[in-house]
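A single chain, nothing else alongside it, follows as structure tokens in the form predicted alone.
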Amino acid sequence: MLKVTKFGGSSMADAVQYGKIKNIILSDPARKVVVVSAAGKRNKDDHKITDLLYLCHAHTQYGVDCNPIFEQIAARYMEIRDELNLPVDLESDFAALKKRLDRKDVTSDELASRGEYFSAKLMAAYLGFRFVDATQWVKFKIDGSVDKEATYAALQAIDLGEGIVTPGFYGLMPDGHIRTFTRGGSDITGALAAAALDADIYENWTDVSGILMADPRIVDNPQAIPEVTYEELRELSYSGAQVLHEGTILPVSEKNIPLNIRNTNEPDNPGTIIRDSFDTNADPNRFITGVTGKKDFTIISMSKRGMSNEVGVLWRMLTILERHNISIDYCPNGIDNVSVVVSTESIAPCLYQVLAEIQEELKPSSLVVHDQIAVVAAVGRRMASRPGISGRLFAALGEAGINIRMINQGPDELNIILGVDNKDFAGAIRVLYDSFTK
């Protein structure tokens, strides 16, 4: 058996956290591939190393002294090294990096990647594993997308031996330059490693015991989700849940590799398992997976008599939005009306131009704009087998005095999407959560 493990920034924050990771890795010989993030915050007033590295680069570009920031970064890693008594020469690496930084001879991506680089160097020494730089196997194409074929082949050619530690977050461009993923991209590195090696499981270790059914900032002590399908996770992420980097799912789902979200601080907690499918009868009382949402949407609603008999109305409306590079989030419609739900931020600069074009090209009988809209989603693969779910939701929201401005549900019944006023966002989340857990 082979397990690929990835540890996030909070797990790499200090020497105490390193000790927890070592216990986790050494407790299971199948954990032979370790992917690490840069050191994260030790407390709420602390700084993430990656943030400091980006700040350091910005200072240099504008001719501002970055020495205090750079020294803070170096001191953080040397403190971890010294507390763990590791024979790692960080001084030389930091001195060479500082010289390049002073010459403005290091890109923002390369500098930002050094947090993961130093983390991996220290962790490899601490575990007694071999350090494998991400540039040795994570390969990008010239357009910045991952070259999966080259990436998988490169990692497969590396001898895992007793175990390896590799940095997350970055890889190598065809021209030899380092490129980073977007923030949180170490999750992707772990997923690519798991897929390349056909791992039995990909463990993503963080500071929460799995995925929660709702945002704990809105719902007090929400229940954890023991199991979720890739499809449900995609729906939750799209609807607003901050779960994993969006690029993480595809590599492991393509190979049907289970993904296990675990808590470094509670290693005995099984966390959340994510895979293609589960036995729907395993827990008959749980038919909602999670409740999530986002605020600040705008609804453009158009009505036109006889629209159902007129070919191409919806297509022409969407074409107008496409011309302005506006992405459609939802599109509920009726017989003679159609609505599009878009982010307010994206439509605001061109709203009146879009409305004018719709008016000119489609000649609607009415054209109405609703803003300050929040979208709330209840997601669950078992909803399709339970009659009366929608009625139950609407009744609960009505009792709470929350007005529903929009309803959208796909034919697969994996989710129910509701639009409410921004001011009712948190209340709607709590009402929906309580409706299915109490």
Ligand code: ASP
The other form holds:
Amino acid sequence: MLKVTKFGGSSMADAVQYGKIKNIILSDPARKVVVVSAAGKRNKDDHKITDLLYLCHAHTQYGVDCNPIFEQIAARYMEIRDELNLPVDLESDFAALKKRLDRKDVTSDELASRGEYFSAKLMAAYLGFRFVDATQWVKFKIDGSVDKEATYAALQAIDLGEGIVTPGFYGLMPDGHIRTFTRGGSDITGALAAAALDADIYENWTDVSGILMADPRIVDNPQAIPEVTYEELRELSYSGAQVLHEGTILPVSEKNIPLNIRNTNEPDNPGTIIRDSFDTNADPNRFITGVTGKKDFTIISMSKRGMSNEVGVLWRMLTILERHNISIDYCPNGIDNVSVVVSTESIAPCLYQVLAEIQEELKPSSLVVHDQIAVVAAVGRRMASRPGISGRLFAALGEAGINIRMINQGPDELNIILGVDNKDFAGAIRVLYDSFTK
Ligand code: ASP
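Having seen the form predicted alone, I'd like the form predicted in complex with ligand ASP now, please.
In what comes next, the whole complex appears, and the chain from above leads the way.
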């Protein structure tokens, strides 16, 4: 049994958090591979080390003194080291780094990567595990994508011994330079490690007890989702409430390795398990996995008498939007009507141009724009082939006096998507959540 664990920034923020991690790791001998983030915020007014490192680099580029920030970064790590009494020489590493920084001899990626590097050095010493640098196994191709084959082979060749700690977020380019993933990328490192080693599970330890059924800023104390498929997660993350870096899923889903989101501050909570499919149903009464949504959409609605007999109207409408590089979120239509739902932000700069082109090229009998539209979606793999779900949903919205402006459901029945006025957004999310949880 092998478990790959990854601890995020808030789990690595100070010595107290290190203590929690040690308990988690030592309570299960299968937890032999530990991937760590840079130290994150200790409280909401604190700074993430990675942010400070980027800031430090920007300062040097513009010739502004970055000493105070650099000192702050070094102090964070030294404080953790001293509180835990770890025999790690950070002084020489920081001094060497500072010298190179002063010579402008460090790339922004390399400097940003040092947060994870120092975290891993300290955590390895604390757990009594071996430090394995990410440059030893995470390999990029020259185009910046991960060279999975080389990465997997390199990690497989490393002896795990009692256990290893490796930094997340970065790896090595073929020319020997350090390259980082995009922000939050330590999740990807963990997924690559799990895939390389064919782990039984990839545990992603963070500061929430799993993925929640709804946004906690809208719904009071939403329940956590015990089990979710990768496909459902894609739909749920659409509203931006992302727990994982989007590049995390592919390496583990390709190998069918379950991903478990866990809370470092609540280690007994089982969190959320994410995998391709589930044979079992943890809760047979629950057919909605979650509720999600986003505000600020615009609907362009075009009607043309006799359109249903004309070939290519829809295609021409979509071509106009493509010309302006507008991505279409939904496209509900009727017999003589077609509408496109797009984000207001993307269409705003070219709305009138697009309307003029539709008018000119399609000669519609009416062309109407609705804005201030929100999209809310009920997502759930168990909705498929189950009559009555949308009935329940519409009835609940009707009772709450919420007008539905648009309805969309694909034949895969993974979600039911509704358009409502922006002002009804939070209300609709709450109604949907309540109607399936109470
Ligand atoms: N430390 C990096 C960031 O803040 C990467 C990570 O934590 O996943 O984005």
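Numbering follows the first chain given and starts at 1. Keep in mind that this is a model prediction, so the values were computed, not measured. For the two forms, the rigid core is made up of the largest set of C-alpha atoms that agree within 1.5 Å on superposition.
Core-superposed comparison between the two forms: CA of residue 64 displaced by less than 2 Å. After superposing the rigid core, the C-alpha of residue 29 moves by less than 2 Å between the two forms. Comparing the forms between the two forms, the C-alpha position of residue 150 differs by less than 2 angstroms, with the core used for superposition. Relative to the superposed core, residue 398 moves its CA by 3.7 Å between the two forms.
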